[in-house]
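The chain below stands alone, shown as structure tokens; this is the form predicted on its own.
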Amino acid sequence: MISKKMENMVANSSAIRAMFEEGNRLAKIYGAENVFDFSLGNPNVPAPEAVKKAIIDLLNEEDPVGLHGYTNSNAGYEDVRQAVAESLNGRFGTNFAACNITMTVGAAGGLNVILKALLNPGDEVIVFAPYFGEYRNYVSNYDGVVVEISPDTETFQPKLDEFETKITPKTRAVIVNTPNNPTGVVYPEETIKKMAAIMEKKQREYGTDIYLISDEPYRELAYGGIEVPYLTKYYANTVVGYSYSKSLSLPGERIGYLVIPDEAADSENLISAANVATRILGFVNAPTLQQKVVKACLNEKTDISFYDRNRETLYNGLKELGFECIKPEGAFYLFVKSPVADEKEFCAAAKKYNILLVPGSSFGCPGYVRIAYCVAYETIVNSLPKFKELAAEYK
């Protein structure tokens, strides 16, 4: 008999992981270029031949025992540690050093592991909807409460009125996601200041601390000269976990890191709880190889062109057939408002034109669906005939 609190996560399981499954038994019937899978962000770009090269110079020239051994700390190595420090204070003009960095397994393990370290029972985290689902479980794994605050539908942009509202002494952490995920929205630095100073004033109100974490997987993903600020210049309890998932398309290899700064409350401390959490989740310490291969690679980018084209492409073409969504600045998703107000049953209606969508209440925001571009291109242009079917089947 499983516990209780699993009964209601495999009952409540994760929808894209669903879509993503259809996708495949779908393909076996109709053949892959058949099926129209928008459900996963997986991307489509391959990995920068650095990154190969990088593996294959570490294979021939490391120690192999040392190179697959477990980390002398938690946090990882530390000239791999120092050299993440180094390149984010050239980046965004920071003071970090290796002692700041903790090594993680991919910016979902970076999260638990921040949370296991901050939550009590009972205490409440912040999010703002559409946000990404699996937030909700992360909250839940420490007996944490999480707080929505309702989405703004014409901008996808935080409802800064509301949250102040919602902040209570419970208030441990916020949770912000820029670019974001569903609605590649960029949080931007007019709006990060608000925030910042609203959580300022609360702080001084309750006498508590209120740590802002930003997950960010998608940040070298925005177009168009769209520019990303960078939370802990403008925030000292700030935390921020990162993904190379995206950023070099490594999203099965499972390595990140978090960033406590020296200026977070209770830093030192923090930072070796988030050491101890790494050990006692079970991550041990993050892949060893992937660690040295990001080190060799950190100044390498996937060609987010690919996925500007397909932004672009899909964009206006459904556009043209009338649906409405907003323009994303970053990430590699689209979110389209449904044309019926259960976009449940939308979803199920693109499904017999084998197009696979994520509806939106997953995330948190009902009446809408998310659509993951970071698939090939010809994916995306043979799936608008679809689409115009499936605009037709709605008029």
Second form
Number of protein chains: 2
Amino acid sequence: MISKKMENMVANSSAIRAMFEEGNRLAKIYGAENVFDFSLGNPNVPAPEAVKKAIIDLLNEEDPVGLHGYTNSNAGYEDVRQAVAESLNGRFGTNFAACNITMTVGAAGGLNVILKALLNPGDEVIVFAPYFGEYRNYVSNYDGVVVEISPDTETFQPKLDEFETKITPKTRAVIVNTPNNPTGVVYPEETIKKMAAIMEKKQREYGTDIYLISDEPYRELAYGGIEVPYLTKYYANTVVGYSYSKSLSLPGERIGYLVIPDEAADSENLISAANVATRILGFVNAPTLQQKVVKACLNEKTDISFYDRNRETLYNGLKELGFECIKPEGAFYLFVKSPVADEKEFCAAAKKYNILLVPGSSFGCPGYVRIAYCVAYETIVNSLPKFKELAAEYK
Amino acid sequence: MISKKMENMVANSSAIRAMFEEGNRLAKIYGAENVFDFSLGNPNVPAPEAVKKAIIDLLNEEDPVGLHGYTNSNAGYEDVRQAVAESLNGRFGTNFAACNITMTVGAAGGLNVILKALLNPGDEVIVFAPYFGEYRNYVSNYDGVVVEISPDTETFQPKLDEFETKITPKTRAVIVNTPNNPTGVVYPEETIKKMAAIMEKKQREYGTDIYLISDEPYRELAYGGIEVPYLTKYYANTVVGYSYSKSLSLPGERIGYLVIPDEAADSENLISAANVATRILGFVNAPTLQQKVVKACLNEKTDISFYDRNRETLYNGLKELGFECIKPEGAFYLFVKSPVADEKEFCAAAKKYNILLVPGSSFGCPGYVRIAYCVAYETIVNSLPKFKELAAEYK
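Starting from the form predicted on its own shown above, please give the structure in the form predicted together with a further copy of the same chain.
Whole complex next, starting from this chain.
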């Protein structure tokens, strides 16, 4: 007998994962080149050479007992955290120190850590549809309650009026994700300032601390030189969650960090709580070799040209076929309107052409589908004739 | 404001961690060679050369997108899980397949995964004092209730009579750890059979499933050829949690696995729940490079001669000085009786000589202290004169 909370989870599992495993299955039958698997956000750009070089250098130069042993602090190596802080300060004009950085097991691990540190049962966490469906599970892990702001399907920017009305005295946190999964939008500075003003007003009105959690694994995947604001500069009670999964193509290695600035309310306790949560949730510390790797690779520029070409090719191709979609400015997803109201029907139709998409209802936004374009360029090119056949079904 | 559950945690944090960080502090002041830090179980034996070789081979031979990408299943690479299953079958005559193996972020990650999969709020989990204090936190994460069986300070074997009386209809799991942290004892087959008989009887009496969780990171650290029974062979509802932290000296890399046998009640659902829990707790998958490393190193023999020499030297040395301690048969800990009833007083006295010990109350067994002998041999040798001075305080 599994636990009751898990019964529902197991039954409903993950549509993204299901599609991904379906894609692997189809690839075995039809050959990978004949399957257009746009389901999982698994980066197709290889990790930069600097990662391999860093690992080999570390193996050759460091004492293995130190390299593979538990770190002194659950937050990670002090020199790594110091380097991360300095890198952020240099890039964004912030003022972080090593103590503000907690190395984490990916962004997913970091979100679990910060939510465990913050949430009491019944606390509300606001998310903006469409949003990464796992937020719902992370919040549920700590008996929080997700409050959704409905999607603005014109722009996929946050609906600030609705946001303001849905902040209550129980609102503990707000999660934003920009560049965004699944839409690819970037929130401009203007939007951030307005959000911050609303949250400040509500904090004063209720006498509460409302934490803004900025989940930003796609920060470096921003096209056309668009600026991605650094949110701690706009709102004091901001916690940043980051991961190298997309920027260094290391999703399987599970390495990221949390930033808990001194300016955040109760920051000292929050940092201590994040350390303890890291330990008792079983992470103990972020993987040690990878901590040192990311330090060595802090200045590596993510090559986004690959994703950018895919973005242009797929977006233009789908628009020409009559599909509706805003042009994403970041991340590696297109959020396309389904030609029929029930997008799961559309996903089923697409599967006939070996095109795998994820239904928007997985992201709290039915009527849309997510297309992950972190795939080979050839996959994009070869999929377009199939999309054309699919589109023809709906003329 | 951090969450209420975390407030207590932060205040009381971890005595082991506090000592470890104290040890580092003292080392900076007095020099590492003048500090006898017996606090943290951080293996001093380096990872075998095979680990370094495996990593380099993988970097040179595998496509980085596959090597560092998300795994197909949250449970980990199928070939790794298959290899682990076959290795166990060969060693223990079991009959596991890949589906019975879930790769985890260390044993700590694995315990969190299985407890999330099993526990409803209020479910009881039995532990045998002295026990690894983190079990209390792992159980609390999922709102379980720890039920302690009091220690048998003669043998540190489990008190089976008390065990039988403390199993209730709410008992969901029993955690055993053999070879044991903090005592170093190994439970013999006789004891395992008796425990299994008790649990079978109680399952029938209450109509419940009581899972035996065998936490066994120290399996390979067993001295004098002593046999460490494989518990799935004695009790159907057994789940095994393992980690390579001690056997391959990779504690910082966070790599281990769970075994959920087909014979366990509701095993299919339990395996699914473990997969989902792995994902939603933020692990997503065990670190990919390390998964492949452990597959390559499955047949590496842990060199325990280093720990064994430490064990003999320290045990004999302390006995000669008049300390009371059973001789441990496994792991790398001595559990020594404090000369005064309040062992924290004894720990404070030891600190004057730069000897760092962990109070037994951290393990549910006051009046004792844990000494981790996974340190340099020189540390053991050089500590004995200091222990002699310490002992003199109590003549």
